[in-house]
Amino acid sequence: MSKIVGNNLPNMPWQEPEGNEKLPVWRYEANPIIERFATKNSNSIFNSAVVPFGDGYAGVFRCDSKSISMDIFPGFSKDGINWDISDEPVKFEGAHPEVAKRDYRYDPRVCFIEDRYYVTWCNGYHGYPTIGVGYTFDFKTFYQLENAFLPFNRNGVLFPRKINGNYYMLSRPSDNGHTPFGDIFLSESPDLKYWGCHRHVMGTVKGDASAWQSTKIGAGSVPIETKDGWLLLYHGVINTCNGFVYRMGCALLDLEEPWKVLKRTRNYILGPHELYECMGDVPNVVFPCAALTDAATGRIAIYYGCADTVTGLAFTTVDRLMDYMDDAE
């Protein structure tokens, strides 16, 4: 029986297992999903949001540019495996001018909360990485918030409901590179303006006890709600003598007081293996931003960057994380 407290989606993106995995976690056999040049001015289409959206879905999408420029961009699907995705940036309205002055943007998240669907993502402010802040009620017109917090910040990801009356984001607060280390830290807002009561959630795992997440971390797609608590998929970093690798895991996290981890994956639940995510613009990456969710049924889509350079879909069930979790206690 499904634990996912939420909607049914019986029509979200799903493939069944083979049965011979070794991971919890197994990839769509047509990845991927979007290609590099699925736009007009496309070099890479990777690390973006989706949620469900009218008869089908809608989402952000990260498209660097040609140029190399860093933007993000809305998109339609029917099914949520076949997109349609904008040529022309996202253009916010209603910022403080201060705030509405582009630098660079990327890495969105998509969260709906009571009745409009908000926007988070790295937002460039002054040539420095903070998380910007904004919603739309049809994927068509944006509204840009203040950003969340002062530079350096990156992963800012919204809980999917108010939690004791407060809006809660987790976040990962970095440097203006490569970013060397880091834990996940979560904040509240009574308005999504201004943010308080901060607390640390889960850090790195030094030694080899999980040294998949040796050297930083960050929230990957908006938390799952389920009867045990908030499933979180997140990824974690460890520096090679080949540069960073990016693989995934996931964490269990209280309802009333989600900065309490309740368990926590020592085995990554998904690595860079197949030829793009090992190969592309950043080699050996995979990097959860968004999640489908089936109530009835306990299915997960998972949608995640390879390699910074294109999209993947990958699936689980809300059980075998789970079970996952408890044999790495």
Given for the second form:
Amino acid sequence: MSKIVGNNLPNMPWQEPEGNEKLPVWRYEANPIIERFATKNSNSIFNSAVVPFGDGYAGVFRCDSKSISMDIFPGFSKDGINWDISDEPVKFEGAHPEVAKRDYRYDPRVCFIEDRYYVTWCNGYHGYPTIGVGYTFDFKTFYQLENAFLPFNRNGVLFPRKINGNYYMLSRPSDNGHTPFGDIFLSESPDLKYWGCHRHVMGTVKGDASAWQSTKIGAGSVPIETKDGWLLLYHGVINTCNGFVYRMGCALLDLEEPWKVLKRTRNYILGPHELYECMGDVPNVVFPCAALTDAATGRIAIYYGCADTVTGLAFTTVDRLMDYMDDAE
Ligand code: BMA
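Okay, that one was the form predicted on its own. Can I see the form predicted in complex with ligand BMA too?
What follows is the entire complex, opening with the chain shown before.
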């Protein structure tokens, strides 16, 4: 067994790395797995989240329409690679009418806790971004809860189990525009409605020690439980004369007190190098939002948005990421 604490997923998407170079993360050979026009009215499908479901997979996808309205859409797959994404967005039931009004929705994450799949997303509220929260049992009927925080906030990512009796969520307080700052914070809640005990987890890295993450960072996939800590994939941003560049890194958080960072990558683990990552509606973006794991082998399959246009798949193992955090010069 690997260091991953969790279920086995022997049939999850997987491909061995090519060549001898010990890359921390390698891409699926047939990337991108979801192209921009995969639904009836989509302009782009990216920054999306998937989980094991039944004998296959389900997910919630960010599809921007051809009018460039941002919304989230359910989808299903037998193999985690070929996806059937609904032409109709998620319609939530149950929320207070004030919260239920749709403004915009983007960058979903999906997290299975106990008996249901929770969805968090960037939820427009009176024109301002905050963290929307909902859940589903079947990816057909969705229920919405209260927004977790006041605006402005993005990149809300739940932990897959309660810690000391409480739910935990990472988030990234921000502003209304193309935020030029941002650290990752942690909040806890007894009921997914009232959030408190806010803690700073990690910040940007100033100077040139790790400049790819010098402008802002944000949590990516649901943290992966390992024997040594919570393994978090995150995005880091640098501002250049050609705008923001988004890359991927990882960190290890303490199991009991997850605001304590045990390790963190100095070198990025994936950057926008392939054409579909460098060219698109927003060039030079890789943006992780989900990971599948297999505890038996330690395999990790990462789903990430590419250039705000299409969805890519990449692979690694828990040991490679642990080694890479130790070794990076
Ligand atoms: C962020 C979010 C992401 C997007 C990224 C790059 O602020 O809007 O959805 O992928 O910018 O444009």
